[in-house]
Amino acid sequence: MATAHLIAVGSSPLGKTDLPGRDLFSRAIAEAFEGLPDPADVVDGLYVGAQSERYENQIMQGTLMAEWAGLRNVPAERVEACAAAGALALKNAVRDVRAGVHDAVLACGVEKMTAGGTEGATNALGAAFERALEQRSGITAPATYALLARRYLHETDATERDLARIAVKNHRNAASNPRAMFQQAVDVETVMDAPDVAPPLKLYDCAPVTDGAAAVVVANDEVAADLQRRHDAVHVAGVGSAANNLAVAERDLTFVEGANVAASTAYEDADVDAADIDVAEVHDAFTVCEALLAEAAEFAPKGRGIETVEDPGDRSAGWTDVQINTSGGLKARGHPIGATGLLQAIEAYEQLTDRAGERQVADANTALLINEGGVADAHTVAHVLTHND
């Protein structure tokens, strides 16, 4: 089997913008490509990620996103699992370049969420959700996501306050973040003082909608070397994925089991355990998950991943000393659907490539990425990087 690296990578603008999705497609892949030859002669496939045609009433995004790379007659599929949508897509090129379909492949997502306004993207969120009754009960994501809120502040001692100190934590590492949406700090009175969107869950519990795109080359080790960036390359050692069922009201609300499958499916093939990953990017669409993450992917004991704001050395026996979402996560650097899961590969490169700046973690060696679509699990993927040495 072939090994996988991420050789390059790039990003758009986050936030609210009136560039249309190609164009912050552009600006990704120019960033990516910045000091490379053109797409068409690096690349032979292309994947991306893309939640929702109802934003820019767009399909066909495979092939519009291969004509606005400057590729031309070659494999370029659009896939989907709703905010998983972008891991889906690295997924896919970690598979064709591990099995020799393709020496290099563009995995992109994009997302143009403003364009519908906040009844545009609540409906077009809510087709992740089960039609029969969670749909037609008019239920929306934000609460959905308050259920599991409730569910784990009634089964364990964690309180409001303490998911109001997952968004500061957030917030601060957006601050030293350039890509991220939100710069700025916040205290823990400022979320608490914040309108309900849908309690437990406040404004700054919740990510935000967020236009924007990002790309990350896929290559095996000839390209890479070819390229000259080897020793800048990130090994993509391990990958995972599941999909739980779909309506919440199914499922165990505190303990995210597809996540679960997922991470440990990518601990097994890349070789290493919950221990060995010193930085996460766990899909904190609010910040529940953030907790609910971390104790699914084992790095905190049941009931205690709230404690993923504290240094390492300040948490209860059990936890590892990973730090988890030194982007500033989807809370705060930003949540364009089908871009996050690459967003969250970004972020793994650059602290595995010592590139990280103010927020770069010491002698950062192994990262885990959760990417979840649809309420918590209903399909999430998990990818194990780690620095070429």
Contents of the next structure:
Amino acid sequence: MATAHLIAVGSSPLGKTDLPGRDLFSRAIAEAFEGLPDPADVVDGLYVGAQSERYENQIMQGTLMAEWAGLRNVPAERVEACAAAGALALKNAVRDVRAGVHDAVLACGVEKMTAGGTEGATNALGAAFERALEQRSGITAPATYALLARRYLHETDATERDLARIAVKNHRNAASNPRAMFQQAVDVETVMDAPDVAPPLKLYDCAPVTDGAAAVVVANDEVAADLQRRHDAVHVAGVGSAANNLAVAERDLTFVEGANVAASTAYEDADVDAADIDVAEVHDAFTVCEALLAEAAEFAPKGRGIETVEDPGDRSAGWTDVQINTSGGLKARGHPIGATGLLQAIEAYEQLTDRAGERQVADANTALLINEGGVADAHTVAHVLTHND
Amino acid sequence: MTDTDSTTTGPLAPEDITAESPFTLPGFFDALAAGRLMAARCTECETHLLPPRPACYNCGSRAVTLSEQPRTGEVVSYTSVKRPPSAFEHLAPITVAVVELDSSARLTGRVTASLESVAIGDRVELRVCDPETVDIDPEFNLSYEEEWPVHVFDRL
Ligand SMILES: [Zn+2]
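The form predicted together with the partner chain, contrasted with the form predicted alone above:
First the chain shown before, then all remaining chains and molecules of the complex.
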């Protein structure tokens, strides 16, 4: 099996922008290929993660993005698993390179979420939920996650203030991330006093509606050696994914089992344990997700995931030393749905190559990415990334 | 109410999967309109599947049977939707809950009570509404959904 390296990354500005999806993609590609030959001379195919065609009334994003990157007559496919679409693009690119199907593949993601206003985004996201009983009951994304949060607060010692501290931590991290949508810190009182969205979740418990695109070039040994200094390379050591039920009612509301399976599979593939992970980007679409995923990734004992905000030395016994969502997470870096899984990979790439500036975690060598779609772990994709040294 | 299991147990034959069978959505909603809430029950691991489907997500078995469900159960979790999808705007704020029926089957539904008056563990009862009385924007419905009833939970 060939090794799949990440050799270049790029992203567009994140937030509400005046650029349509394809132009956001162009920005991400322009950054990723700075100093490299043209995409057509590097990659043999493309996967693009895109949650919904409703935003811009456009399917066939594979073909369109390939065109905009100057690729012709190559496999170019859109992949979809709601918010896990970006990591699914990465997973497929890694699979192709590992299997020797392609020498290099472009994994990218794009979402123009503001194109239809708040109502357009609500309706597009709503399609991710089970239709017959749940959509027809009028639920929304915040409401489904609020059902998880309410139960989590009921079963554990965690409080709404603990969830607020997760938002505060992620805003603080985003403040030193030049890619982030929100680059200002917030305090706990601001989070606690913000309007309700779906109780117990308030405005700052929720990731924003974001426009954005991201791209990652995945390549085998030969292409990686040709295009970059080897001491600077990151490779994908492990991959895992799993689907859980679509209906939230049929899920364990306080244990994201699908995410646990995906992470465990990725650990096994990489031959590492949870304790080996130095930095993790986990899918904090809502603050409670960060706590649930810290537990599912086996960083934290059950019910103590909220200690993600504490310095490693101050956490309960059974916690690892991992630093979670150094990018600011979905919460504060931004959450352009189809691009999010790649934005997680970009943060890991920057951490593992010592490019993370003020938010750099010392001696970061191994990273875990968890990208989820649907309600929580309806679909989860996990990757373990490791520095080549 | 106790489960009333059907005599047939899967795997379903192709000819069993028709719009008259509660193993399909049209058959499930026809039964619901007639006052019967149906789930599938896995005969291997006892998991309830609501709406009914041909295979058990818990153990993989296709040895499933139909089982009429009790209407009563309790709130497992709940919240309020302040800004629902546009078709439901007139109902806002919507209290929604995950309810575990007395059979252990679970489903999500609207609760006809304010957020403040609901708590985890509250007893609720399922009620079936004619779609026209709920007044969901007809544009929301797919062609085959137009006649399907809508369920709600009332506090007991
Ligand atoms: Zn079973």
